[in-house]
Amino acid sequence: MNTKLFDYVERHNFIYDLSGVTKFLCFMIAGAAVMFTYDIRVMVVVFVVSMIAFLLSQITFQQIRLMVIYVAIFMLMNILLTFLFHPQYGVEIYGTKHVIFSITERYTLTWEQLMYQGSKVMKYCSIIPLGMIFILATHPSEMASSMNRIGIPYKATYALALTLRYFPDVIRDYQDISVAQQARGLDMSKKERLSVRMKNILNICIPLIFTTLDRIELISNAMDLRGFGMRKKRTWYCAKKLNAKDYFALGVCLLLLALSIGMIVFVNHSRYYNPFL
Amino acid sequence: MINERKPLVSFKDYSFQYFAQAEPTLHDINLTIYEGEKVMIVGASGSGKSTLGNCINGLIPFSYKGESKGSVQVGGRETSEMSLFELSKIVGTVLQDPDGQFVGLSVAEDIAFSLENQCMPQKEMIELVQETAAIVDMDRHLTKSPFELSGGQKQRVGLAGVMVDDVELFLFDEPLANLDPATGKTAIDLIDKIKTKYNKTVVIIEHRLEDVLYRHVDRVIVMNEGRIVADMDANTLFEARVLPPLGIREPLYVSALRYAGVEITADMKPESVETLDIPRIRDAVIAWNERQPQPQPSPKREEILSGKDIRFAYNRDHEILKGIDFSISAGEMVSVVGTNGAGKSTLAKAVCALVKNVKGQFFYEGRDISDQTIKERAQHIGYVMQNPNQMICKQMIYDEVAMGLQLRKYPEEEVDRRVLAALKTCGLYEMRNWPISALSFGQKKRVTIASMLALEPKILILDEPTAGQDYYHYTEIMEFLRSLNESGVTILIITHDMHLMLEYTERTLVICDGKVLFDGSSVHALTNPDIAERANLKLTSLYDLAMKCGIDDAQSFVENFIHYERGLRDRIGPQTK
């Protein structure tokens, strides 16, 4: 039964061997680089770099299929809604109007709008692979320590580690409770009306909540008894030391950030790159 | 002499009352535990033994709030003036539930947890973890996640996790509750080894006296209703007959000696069968055995449930059930035993269709029910989970029991009739309008059984019905199940408890590595070294006693014992608290 939150597969390659801190920082730095800018050229560079990193990591499509589907749905919604509420935002930004075709006066598709929305999509596409790398190519044990290393309080990051640890237990409880309630006659299959099914799920959640509360008391006792939270800092068994590879990766990301800021300050003199002038 | 040793823990006129409770849980406790001692604390549920443990490790007063009088000192200082952190450097606690204690994502991280909290540099930490893991024989599993470990392995990790701190006192809270008999025996061995080798102080809180006494204990402290009623070595304890009136079970061989009319004295060394002065008791035991009447063979019955070549796998490469055949007769009470992960719970789930894609056939009263859904099978076979909190989802007893019938859209009068009948059977009729939150564990268990009985199944499968229960509650639950069985319900019990096997189920199905290893008399399974070893069971101490006394037919000796005890219980009713 696979009930782990993330399916971590052990691999050894350039990306997997990087420290979790590096992967998290790279994600944040490259994220900042594309956040500042609307210059599609910069984004394409970041996109290419992150795709190379993604390919190097050897993460398979199977592992990310579900995530890709969710992201695609989210982006489609985003594209449609942006066009629905701000169909002329591109024209406002770039100051010109090159019409492609027109549905009504308000809903006229322009090259400017296409440029603006295209940049926005590119923003997501360039940064998501790095996020996936952090989530999938970092050993779960290392996640909490890497986030703590860059300044997030350890009590907060340890909550993440505990989630990873106990999530499968809660899922197993849910499955056990669910089948036991089904034996009593709760119908969870599609034969039943949605409203009834929602009510039935509630019947499973009540015992689940009580079981989980019992577990929380036990875990917090176990942690207290072994001195958790007694000091301001803690060390981590699983932290990896930074080496040349890590500095190289961080260097690449800092260059991307410099590129992004450099383009804004010295070339475009604004956050936007305007090909229409 | 003991008195020359340094006291490590000392209670003086100590009382404690939880804020949420009306009565104090501990009264006038006076107790000293010396360095290097091995002490066992026994008592029924609610006797205050766990609370006493919490006072030693500091959960009281730091996590559980309440009002206390008197003094508790650990290492010469009042615990209330220390911090939980300081205390955790002296007292290492291994909790009852090895899963809850396992906070790390892997074995190594869990062992290192306390070191991480003390900011030990990584390099030292890795060495120390390696060393400690080797002591508990887990050094080859450092990167494994808790899901890949057995209960016994998790417990060893828990032990290593407190050993890294170089604590002076190990406190074990019911270390045997979640382990199968053979693993429990290994755990007691390991505790003993560590105590001797590193000269540590050990406190074990347990109600399974016999299993703990498998290795020598310096003192047994008996608690009852919040007070210490005895504080003596095990030999004197048996001479003084402290336990029987308190609802704590004596070791089976001690009971056997009492039945045989032996006057037990401390100088017979009755603390274990190994130390027992056999020549002084041999004749009495043999004579008693010969006096017992021949047991009646049980009547032939018709088959009610059977399975043919049952196979099941969660994923392709790991088959859990590897072709199981079984046949259960109407009116039987059968125990299903085996190691953790052997497949006994999975088999029960397969019978009830709680897992999908099971291969093979099930027959109920001769009909093939392999294609029936969960809901349909639940009409014939009720499944009661180990933890009643996992089943209960209504607030009122009546509604909970009625739920299955209402979901099946039975007419109201029929629902009412069946619910009341089920509540009467389970002794809950008077409480039918109570909220479930007001019930004890055993009563909640009965509510879950009642909610199954309301569907009028002919077979009931119970997963570990007595886990974590003391002798009094164990007897209460089991006698109830027995009366249910006598009223015609066929009962299957998944269990680790050898006493339960022996005393309540004539027949046992031993599942080992996805197959049926043994199917037959429970007494036979527990008096056969080969079966016991392969199924992680433990030979009953009655077997050892019979062997030492030179009784060749150990099996019939054990049968005589069960029969005799049954007779006693039927005459005087279950022992009261």
Contents of the next structure:
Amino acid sequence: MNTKLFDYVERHNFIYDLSGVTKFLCFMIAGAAVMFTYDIRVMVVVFVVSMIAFLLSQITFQQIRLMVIYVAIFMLMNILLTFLFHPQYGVEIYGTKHVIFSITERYTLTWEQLMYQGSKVMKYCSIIPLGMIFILATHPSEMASSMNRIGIPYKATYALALTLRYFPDVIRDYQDISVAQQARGLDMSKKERLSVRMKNILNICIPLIFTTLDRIELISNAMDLRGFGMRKKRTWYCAKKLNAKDYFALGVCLLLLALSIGMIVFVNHSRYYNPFL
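We have the form predicted in complex with its partner chain; now please give the form predicted alone.
Coming up is the bare chain, nothing alongside it.
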């Protein structure tokens, strides 16, 4: 199956059969379970559940490649900046200091700092797969209807649905314009200097902007002709009713939230799990 970046591909499995409301609520509930705590044990449990759900969804790497790159760059920058500006924050949190090695008096790497920053990385790793599932395994129209059903204004949800529908078209337009420009002699390879390559990319972006503006005007006219925004509420063609699978998925996520709160209140008596005591 040939899949494109950000493309919604219709599949039939447990995850795709869930309602858009369920996927959105599961993402929010599991996100709350992870954000409330810095207990890495809870995060590992959420990560395992997220990865099982991600594997069940059968989303291909081609669909998430760009997301993975951006997330990896973001996490790397977060790790480096945290250590650069507050290298002893883990020591302050856990109240102990176990030195791994010292660079300077200020920049001393400790197990406590590794624990703190590892917990932050695990936060992202445990919740991002569920976010990818919600975006890529939910039909854009159903996504809009599900978010509207839990109280988000339909104008905002419809804008999100249009954006998700529009991304694959923008990427295809960019690729088509890039191929056409390269056929005219524009070299985009590493053989050219960086300044020349940036100039050539600009030659691609300018036609892409005009193409995008034309499409936006077309969509706006179509929405105006259909009376979009005239009423406070609207009905949805793509909407699923909750069934047993939905209640099972919601139950699992509520258990994760209960686990997170229980560990904070009854076990750790804090948001942080301290293995150094």
